[in-house]
Structures are given as structure tokens and as C-alpha cells.
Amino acid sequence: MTNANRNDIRNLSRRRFLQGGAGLTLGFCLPAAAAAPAAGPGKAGEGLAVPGAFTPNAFVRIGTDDTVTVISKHLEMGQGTYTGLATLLAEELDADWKTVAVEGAPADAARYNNLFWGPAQGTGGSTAMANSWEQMRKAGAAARAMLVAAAARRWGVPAAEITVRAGWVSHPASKRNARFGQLAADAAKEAVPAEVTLKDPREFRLIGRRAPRRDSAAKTDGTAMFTLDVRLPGMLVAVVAHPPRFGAKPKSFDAGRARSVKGVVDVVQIPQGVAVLARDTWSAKKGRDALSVTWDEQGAFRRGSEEILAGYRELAKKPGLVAGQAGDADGAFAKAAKLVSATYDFPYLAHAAMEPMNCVVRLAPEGLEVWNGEQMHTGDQHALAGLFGLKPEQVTIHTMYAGGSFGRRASKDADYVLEAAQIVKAIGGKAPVKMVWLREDDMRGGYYRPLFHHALEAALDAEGKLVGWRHRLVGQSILAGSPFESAMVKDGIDVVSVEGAANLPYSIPNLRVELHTPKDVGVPVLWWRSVGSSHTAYSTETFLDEVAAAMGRDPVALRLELLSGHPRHAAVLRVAAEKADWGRPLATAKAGDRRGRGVAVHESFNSFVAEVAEVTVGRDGGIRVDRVVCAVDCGTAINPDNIRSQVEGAVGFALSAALHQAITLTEGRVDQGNFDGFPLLRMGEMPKVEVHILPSEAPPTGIGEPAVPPLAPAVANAISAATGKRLRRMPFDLSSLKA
């Protein structure tokens, strides 16, 4: 971003990322550094680098104020992001904590690359931790022993002889010592080591510690800068009337009203809908109001969702094609002594983030520039630079924060991005353009969870053992016409779909898992938080429980029989049930209540969860989730603060989704708008939430989404302990509930 751009951006000075001052950048890439092109004038990565400074692949800049600065290839959108990449950082290089700030890449896959997405950037999966494990170590590394060779230089010593720790470099033996601000320019000169030796864990003083998030007191005193905040002169705000129905798209409008609203400065139609633009959202949102548009509807998807479910239905009656197999199922069930069987209906879900979809788009001679919370870089880059005819290099994208995502920004399609750029291309580029998606277009026309229906088949044998299981599974493709089908659907199967299915880590000799993929439903689909999990946990959870009872065994016992197997999935198992005192009566129920313990295990994003829930069912069949006791195996805790916080923020997502939403379409037209039609889990709903960390010295894994999945068959499992009854459409009908 140059000066230029920056004195654009009203109170841009707020934002707390190091401006000025020579200093040291370093980048740090693997398997080895390499130099970076430099950067032009609206190329990605502009900015970064300082005069005179060590810039490839930029991860840390120190500054002379003994700033270090944490340069995040990841979006923080809530989930810590910003803080665990900087503790691995600034554990290495032995930061002072207090000094560590941290900012947003720019959109540039040659040095920020997800490193387990190949040359993609992105943020997704929860992958953040994980990919970057040792990458951001031996960037703080590499700037530490830098440092050292600058002081060892500047004294005369030998650089063994020298320490360093919290923001000091010092040479005991002289009782010399400098801040890192004071030896910066110096440590730029220095050679980057080809090679640096990591901290032995027994040595971490930040990694496995609370340290205090580093976007918390933005946040808080109100000087985060999310794209809501960015103005621009000139620029103008943008709402768009979108279909009624997915797939029709605008055929006329008359402008005539909304051009007569004060504020509203033009109209225009894009391809998929017809853009107001004003000199405010408000005055935006009500030109659209005003707007008279006439909707081509011949190649609109018409159905509701219980026409989409009774199709779903009769798929599953039929042979699908085979996710995973293991012995020979079909054999066991013919010779099975008793059969088990139960079916599941999952509908879509909105992802309902509390920022709804936004973009600033600008175009100039020299390129486009974007701010957006962004979230899928190099996949929204690429798109932007096809859509102008530009080289993708020449498309800026300045990294916001972002008001949530849950999988909303993470647009396989770049979705809401090009809509913005569409209406800047619209006008001619004539003014920058902030498009604002207002709830209702979000919950209405945008991306869901995919509506699922799950059957299931449990055979116990003479002596009733589970001897067969067969599952089978029919919902759209999240992955289908995406850039990643080529790689994640394979033989037909895509393998979100099954993800926590196909899988099964069960011990159960005969067992099938088949998928049905209706390719005729018209209903856009994205990843939700958890993915596949959110329904495949849910369904072999409760069933599962269900077969135990068949089996006249205790839950979590026959969970620990099967999963001989996988010791890490036992590990929490036998936590979570240990805290939780399961095998212990609850305390009584007051008169007419009943009361019942529930427990699910899942792993998700090679993460492992178990969770206990204790609820109590009303004899008006309300419910409440009294306590979740939550133990977690994510490999080592970078933050354990952050894991349990994390932990209990999944816990009221997916509570929400299990008492509360649902989008359901009538005649191809969404029903629900805001939060009045799909409710977020109240305060006073929120269980007590106890979260076990299990010691790990593993790589660490996935945590802003692992513990959705065992939440709601944990509280199904525990609702039919209390009532006998199984719960086995989502939302829960509690109706069914009375006593």
C-alpha cells in the first residue's frame, strides 16, 4: 500500500501496525529463504518491506522502536489467528511480548502460501497452527540469530557467548546488552543462516502459555480496522438487489424511484442482480427499496426443502456409490440375530457470521486494490485479475479484519468479491465502490450448509456383538464445480461429504458407507464450520448410542471397546468421561423434570474431541444444557487460552444449531431473513463449559472447529438418557419432549 493509499484511508493512523523507521524485515520461507521480486506500485507485498531491509517472504519486521512486527499470512477473524501465529514467531526469536504486533499479508501466494495447500493462500481448514508450525518458528529463528551476529559484530564477541531473551540481546560476560530496536540496522546487514536450530519444548516460555490476544484492545477501544471502517474519497456504497430464487437473474428495471432517493448517485445491473449506489449504506439500502426489477425466471430452482428431503428419502432407499468398506457387510446382515436402524435429516444452515459480507474495490491505471476481510487470497487474486484482464500480481488485496466466517468467506467462487469488483467495473471504474451485503442478503442469497439425509443399519449377532454397519448418505457437493474438485472428489465421492463416515474409527468388521450426490438441486452450498462432521458425527453419535442400547452396554464402554485402535480418540474419551463423572447419578431433578448425561466423540481436522453433556428436559419438554465437559487433543497448545475459548465458542455455535436453525425453502424461495427466523443460542442458554487439554508434544492440529461436531449427538445422547426418546431431525423438536 503506498503513502498515497494509506493518507486515503480515514484514521488508517489508528491501526496499530508499525509505519515507519528503518528496521530489519526479515521472510523466512521453506525448504530455504529466497530473494522476492520487488514490489511496484500496486503489486501485492507492497509496503512490506523497509529501505535497506531483508524482505523475502516478509514474516517479522523489528523496527527501531523496538517494534516486532508479525507479518499473518492468515485472516483473523475471531479464531486467535493473529496470536498464535506471533507467540510461534516471537517464542523463537525470544520477543518481548508486550512489543509483538501483528498485521495482514497481502494477497501473495509466492510468499505466503498455505503450506498445506500447495501455492494457494488461503485460510481454512483450521490449518493456521498447523501449516505454520515451524514455519513461523524458523522465521523468529533466523531473525534471532541475525540479531546476535549484529551484536556479536557490534562487540567484539563471540556469538555463543551471547543470550537473548524478551526483547534484550546481551553479552553477560561484558554486561553489555542492546533492545532489538537498537541492533536492527545492524542485524539487516547480516546473512541469513541457512539453517537454525529450534527451541527444545522443555525451553518454550510463550508456546503452552496464556499470552494476551494481540487484536483484543483494538477490538475493545474500537480502533481495529475491519472493511466496514475504510473509506475512500469519492467512494460510494453499494447494495444489490439480488433474485428472489437462485439461478433467475435480472431481465429489466426501472430506476426511476430509486434514483429520486436522496443520496443515490446511480444504478446499475451486474449479472446477478441490479446494484444501488449511494453516498451512504442507508441511502443505498433504500434506493434498493425503491427499485422496481423484473425477474427472469426460467432457470430458477423452484423447490422447497421438504420436496428436496422426500427426494433425498427415496435416493436412500437405493445402492449409492461406495465411500468406504471394510469385510463384507451385506454378508453380516443377512446373517444377523438383530437389526438396528435409524435415519437422520440435517437441514441447510446459514452461516450467519456477525460481519455479513463486505469489499472495498478501487480501480487504477496500474492495477485493482482491494481491502477486504480475506479470506481465500489467491483463489479472490486470481478471479479479480480474470474478470478486469489483469495480471494477478497486479491485484492488491489489503487483509482486514473479519467480523466471523464460519466458512462464508472462504467462497470456493469468489463470490461476494467479484460482485463488488462487477459494480466498479459497471461504472467504469469512476469511483472506488464499498458493496455492503446487508443480513438479509446473506441469509437469503448466499452460500448454506447442505441439507443431508443419513440412514443407517446396525447387525448384532447371536451373542449381540456389532457384527455389520451400513451408512448411507445423500446430499449435494460442496466441492462439485469448485477449483478443488479435480483434487477432493474422487470415483464421484466428494469427500466432504463422508468426512467423519467413510472414516468411521470404529472397530466393526463388516461395515459400508455410500453417498448419493443429487446433482439437480439449485441450492448453493459452501463449507460450514466443521464441514462434513457437522451432520456425519451427528448421525453415527446418536446411532451409535442407540446400538449400545440394543446391546443392553454402557456408552462410553462399548466406545472404548471399539476404538481399541485409536489411542487418542480414547484418551479423550476416558477424560471427558473421567471429569465428567460418568457412571455418577446426577443430582435430582426438581418435580417433573428429568434429567440425563450424554457423550460423543469425533475427530475432525486430525483433532481429537469428547465431550459429556448434562441436560435437564422439562415436563413442557424445554430443555437446558446444564454443563459440556470438553477434552481436547490438538497436539501441543500453543495457547491453551485460546483452545478453551475456541472450545467454548464451538460449544454455543453448534448448540445454536441444534435447538434453533434451519433455512428452509418454499417453491425455491428461502423463508428466513434475520435472526428473528434463525436464533443464536441466548446467554442464559449457555451451558457451563469445561474444557480438559490433553498434554501432547505432536504438532499441533486443528481447534477452530473441531469441537462442533460431538456437541449436539452429546446433547441427543443425554436428552434420550433423561426421556427415553431419540432425536433424530435437526433442529431438535422438542415437542416431542413432554412428558
The other form holds:
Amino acid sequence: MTNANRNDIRNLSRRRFLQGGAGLTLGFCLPAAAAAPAAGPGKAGEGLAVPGAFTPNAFVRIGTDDTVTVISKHLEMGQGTYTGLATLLAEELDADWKTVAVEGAPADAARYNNLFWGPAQGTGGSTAMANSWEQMRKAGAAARAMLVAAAARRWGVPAAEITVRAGWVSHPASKRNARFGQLAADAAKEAVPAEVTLKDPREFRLIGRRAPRRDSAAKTDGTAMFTLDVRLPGMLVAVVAHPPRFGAKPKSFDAGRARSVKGVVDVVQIPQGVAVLARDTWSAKKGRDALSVTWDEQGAFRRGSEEILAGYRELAKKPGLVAGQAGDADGAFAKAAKLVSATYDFPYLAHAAMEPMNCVVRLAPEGLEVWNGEQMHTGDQHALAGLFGLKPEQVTIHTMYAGGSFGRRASKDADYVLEAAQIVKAIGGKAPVKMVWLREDDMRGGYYRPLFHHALEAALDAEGKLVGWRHRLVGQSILAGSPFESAMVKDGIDVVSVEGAANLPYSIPNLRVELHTPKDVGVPVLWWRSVGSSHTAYSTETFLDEVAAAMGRDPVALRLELLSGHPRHAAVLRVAAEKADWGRPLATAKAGDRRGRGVAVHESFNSFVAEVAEVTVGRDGGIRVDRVVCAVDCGTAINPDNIRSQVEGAVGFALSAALHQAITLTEGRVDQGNFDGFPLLRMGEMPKVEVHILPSEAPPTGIGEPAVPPLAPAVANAISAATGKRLRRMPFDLSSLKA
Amino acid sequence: MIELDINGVRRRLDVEPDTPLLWALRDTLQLTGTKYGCGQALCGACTVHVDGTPVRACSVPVSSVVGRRIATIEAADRGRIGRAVQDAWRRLDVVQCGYCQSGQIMSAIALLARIRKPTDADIDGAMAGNLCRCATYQRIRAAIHEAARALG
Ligand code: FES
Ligand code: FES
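For comparison with the form predicted alone, kindly provide the form predicted in complex with its partner chain.
Time for the whole complex; same chain goes first.
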């Protein structure tokens, strides 16, 4: 294939994109050398930089060795996106799954934008499969059509007589066959089809079946490359001394002792702190330990988390901005025969991804090169370009595997990426830099799930019917000051502060949801797996349980009655209840133990999840979650095994928070620094998780987050069933459960 | 200069004696399969074998492992147990982000070397020091049982 041909295809693709085609950009290219580069993360733009070799096109590349390389515009951070996106494309391509590899896309919003986010590229809100559902299948179907056209031309037979299956193109009538690789060169010369027809779902061979993860091998033999594993020639490792309080800055520093540490090369001040650069991580850490910094704390935030909470409790006594209402809530409460009320406290939470935040940056004459578990390509690219006065396209981002994120890497202000770049800038770009946050930097670095306080009230009428619901929330806005603010903060209401509360699915005739958004709290906050639903599901679903108890109703029966207008909620609730033998007595516990079953149902990211938890509470108040039965409706199940895996993980993640986790502040300083103060769930605490996926032909929706919200309320409701005690503060105070 | 026996090969390293084995492996020898998670022996991401016993490489200075046999994830497939464990992990698609999994696998191999048919309680005990933020514990447990079955 000539360069001219290749450019034609690329330009054609770009044109089609601009015309509003659903991203039908693809192409075939031949390697100049026979060997295909191993796919995997961190390959961004490499083909483009090597003329005559591979030219990565938007979503797929087929090598003469039959390797089908799928380009993923979304980050693989554990949620299975690489496998999911490849499944969609390979399905319509009729590829052989064993030959499919996946590669992270470079930052290029023109080709790789999140179709739900307009012109921005990024991963979040459980949108990867949903926004790519048609795009990736069409890319696969178009590639298949070009292979078929090439075979038809080569064999002189009508395209309609050609079949494709598992990486083979065949003309059964003349018994001719060719592998994808043998047709790649010719297929590249075929026109990109204007229209493609997608398969009838009944013909699916990969979607809805088990397509093993594409990253399992590399993640079990140590070869998977995370950002922390990147090493460039001449690279220095930077460890940064950060201020002890949010809003403080370095005033002066004495680097004498730090510079005398063997391996330390340089010590530089950056806006966020003081960076020690060394030949290796350990020397950089020792250098930082030897550094003494004086901080300018004029703008520092000095309150503790208990003070913040006390302020929120006061605020909750006053009316807030109305985030949702129906009927006449105050009228209903004025006439109520019975009232139920409760308040709830939620702490700050760290994401604590297993790979602490880190980033590699190199300044070259052509521009900036960055290696990162990149979740916000466009935002980070623009921020980095701004720092160096470059054009965004001069910033190349290599997307590495991410050792978890849970929202942390979807930075709204490029925080840690920019910090790495600031260090490179401070040394005049003289060496590539890997900035490493040690665990303590990561945990004390802010961008937490915001601390929230909720107050709920319910009104029952004389017949004992639920006629009124008032819910007041107090907490910092995540979206304020973010690029999404204009789109997602409406009339002062940050939609993610009230999601799951303002859109309560239960038919209650009179309802009002109000929000207070304090602006004087200087703790940086960010989305944390399931965002607003991480607290709203807890308060609404445990409070509804209290209301059911006050009404003398069964929690499942009451929910089903109130969900008459929400069939998908009701369906998952029914399945979870049935599979968990709801209503049948639990097996008896050993003497002194108390057992209970609890339920919760919640919609988030357009997926519906119900969970039933079975819990044993010991005499000492210690609890064990024995079993969690989950029912999930996330539309078409692209990869059922990955859905199960995400739900299992979400249960463990949510249980970690419910049982163990809080980030607290004392006079503005974060109290926790490592996993001793911020424990994660351990093997022995993991419940047995059962996942039931509801059959659906609806388009796929998210699954990375939606199983998190129902877990904690289901467990709390089970504890309450066992002990009669209501837990209204997270993490749970188990001492209150002593027999 | 410090001489270490790593995956059966003698390696000479120019590092300070107090350097944790973890950073010598990762930064000096580019054996990056062993991960950093906490630096305080709290998470298990850095688990390697020293004379067959699982240890947290972040909390062991290189000076203390001179003359001992050190094995990392990069050599996990050299033994029958290691291969059975990796196989089971892949068959069950245990991994999510994957960052903790080198450490999980090294702990699982050491467990199966000690106890051929571990019970759930054995697994809870042996794996208690290996945290997984993605909470892949259910599949880790299943994969250990599966590997034990495959080993017969
Ligand atoms: S890094 Fe060694 S135990 Fe966490
Ligand atoms: S797989 Fe992500 S931390 Fe274990």
C-alpha cells in the first residue's frame, strides 16, 4: 500500500467523521517489516511515527500475521473495557477471538471522543460500552465488508456468495479460503463502505458469550505495563514533598541534606510542593525525607472533619435549594398521622487505587510525551499544552494499563499529571521524569468522595400510607469548577450531589429534595465509584426500610408496590428476592450469633441492581456478610462473565467502605496515610457473591459502578433485621451492635 | 556492590545496602512485575519468595537477602505449581486492574507448596496480607482451589 493510499483512507475517514458518520474510521495497513508490534497499552501514535510501518487507524488494524488489533479509546483500569470493546468489533468482523489484541488509543478527540461527552475523549460514568455499542460494531462490520470485497475481486466471485467466520474468508462454492492476513493488503485498497448492516442479535457469536479477557495473560506473568513500570533512557524519578494542608504552598526549603543523599540529582520547587529528583525511587524518597520545607499556610484550610460535619448538621436545619419535588410535601407533613425521621453521615473517602498516582513526562523538540493510566485524555492534553504553550496535538499521551482508578484518574483539573509536567518544566526539560506518589502522597492528596450529611423525614397518613418524603442533603459540589460545570450544574444544583435522591423511583405523592452546597470547605473532592449514588442509595434505601418497619410492611413487598411506575427496578428486585429465598427463614446461627437478611435496589448509570445480603452478627458486634445475591439489568449483556466480575468486585469495594473506611481531618491535616489507617477488605471478609443477569435486548448500559450503591444499604438493613439497630453513620460503628 | 541470586541468576547491583529489595528489583534490574503498593508490608503487592517463603520485598533491605534464593513473578512459570496457578487465574479470568495480582499469585504458589489441598480457612490465612482494591477475592479463592485440583 502506498502512502497516498493510506492517506486517502485516513482522509476519507476524517471526512466521514466530520459529516457526522458514526465514527466509521478504519483502515488496513501493511507492516513494512513482517513483525507486528505486540499490542498492549502504551503504543499511542507509534505507528504514525514510523513511516512505512503500521498506520494505526481509528479502531482496527489487521496485520499480515492475522493479528486483529483493536484500538480502545477507553482506559482499561480493571473494568474489562479492552475486552468489551474488542468483543463488539470482533463480533461484526467475525474475527478469531484468539488473534484479537487490544491497544490503547492516543489522545485525539477528533477520532476518539466519548460520544456521550461531545467533543471530549475520556472514560467515566460507566459509559464505555454504551457510547461505543454502535461505533465499534460498525467499525468491525466495515472492516469485514472490505475483506469480503477484496476476496470477491481476487476470486472473481460475487461478494454475496462469500462467508466470513473466525478469521477466515471463504467462498464455499469454489472451496476457496483466505485468512484475514492474506487479504489485508488488498482489503486496504477497497473503498470504505458508506453503509453497513449490523448482525441480528440472534447471530451473535461473541456478544453474550464468554470472551476471555484479553489482558489475563499479561496480568498474571508480570509483563503488563503500568505507568509505574515505564522507564525511559536518562529518566529521573521524582518524589514530591507536598504541603501538610490543602491550600498551602512552599515558602522556602533547605535541600542541603537531600542533595547529599546518594542518587539525588536535583531538588526543585513547583507550585504544588518541592520535588526531589533522583536516579531511582528509593533515593528520591530518602532525599525527600531529608528535605526541610517551610510552608506558606496563609491560604490553608484548617478545619477538621468533625467540625465540617457539625457545620453541615446546622445547615441541614435550614431549607436548601430544591432539587426535586412532587405534590405538596409540607401539606402532607402538616396532616401526617405518623412521622419517621433519621439523619445520616458519610465521610470523605479516598479512591486508594492499588497503583498510587504517578506519571511519566518527556519534553522533546516536537512536543510533550506523556505516559499515564489516562482517563481524561482531552482535559489532560489541553492542560499540559497550556503549561508549555503548545498546541494540544503536540501533546502525545500513551495510555498505559491503570492499576485501578475508581474515578481518581478522571481528574477535573489534570492535577497529578500537571504536577509531573511542572517538575519537567522546573528542570528545563533536561530529562524525562517519572513522578511517583508514594502511598501516603496518594492517600493524603485529596480529591476524595465528598463528606455528606443527609436528613430524611417520611409522613404516614391515618391509614398508615406513605404520603410524604422530605430529603435534605449537605455536601460539597464535585462539578463546581470542573469543565462539566456549565452542563451539569443547573440553578445551583450539582446533579451528581443529588443523583439517586432527586430521582427517587418510588411513587410517593408528596416529595421534596433539597440541597445545600457549602463553598467554604477547602478539601478537593472528586467522583468516587458510583459518585452521588455512593451515599444517596444508602440514605434512601435504609430509610425506606425504617419506613417499612413503621408501616409494618415487608421491605420487598412495600418496594414493589411503590415501584409500579418503574418496571426495571421491580424486575431486578423480584429476581434478587426470589434467588435469595426472601421470606424463608435463614439457617439458624450458632449460639449467641444473630442473623438477618436485607435488601436494596438502586438505579445508576442507566443500570438497575438489586442486592440481598445475609449477615451474621456476633455477640461482640463483629459482623460477617455471608452471602450477597445480586440481580442486574444492564441492557444487552456483552460479556456476562465480565458483568459478574464487576459485580463481585463492586460488592467487595462497597463493603470495604461500609466496614472500614473514612478519611478524617484534624485541623486540616489528613489523619490517614496508608492501609493501616484506611483498611481495604481482606480475603476472609469477602462474602459469597451470586450474580443474576436479567435477559435484555435493550442497548448496553454501565456495569463498572452500578453494583456499588445497593450493597451498603442491603447490609445495613440485614444488620437491622438481625439486631433491631439502625446504622446511620458510615463506616459502621460495630460497637453499637454488641448483644 | 551487592550480589543477589534472583530467579536462579547471580546479579551484581550497585545499590545502597538499605535499599528495599522491591526497588532493587524494579529500578535496578527492571523486574517490574513485582509491584509497589504501600511500602510498609501492608498490602502484599510486592510479594516475592525468599528461599521459598513469601516475603514483602518493600520491607526487606537487599543486605538481608544476600546468599538467599529470591524468586519473582517473572519466574513463576518455572515450577509446576506456578504454572497451575497462572493457568487457573487465566481460566477463571481472576484479574481486574491486575496491579495486585503478581503478589497474589506469589502468595498462592507459596500456599500450595505448603498445603496441597488448602481449605477456605487456609486460604483466608495465607492470603490475608494480599489486598485487592478491585476485590477479586472470590475468584482468587476459586482459582486456588482450581489449581489445587489440577495439581492432583
Ligand atoms: S508494597 Fe510491600 S506490602 Fe505493600
Ligand atoms: S486486581 Fe486490581 S487491585 Fe487486585
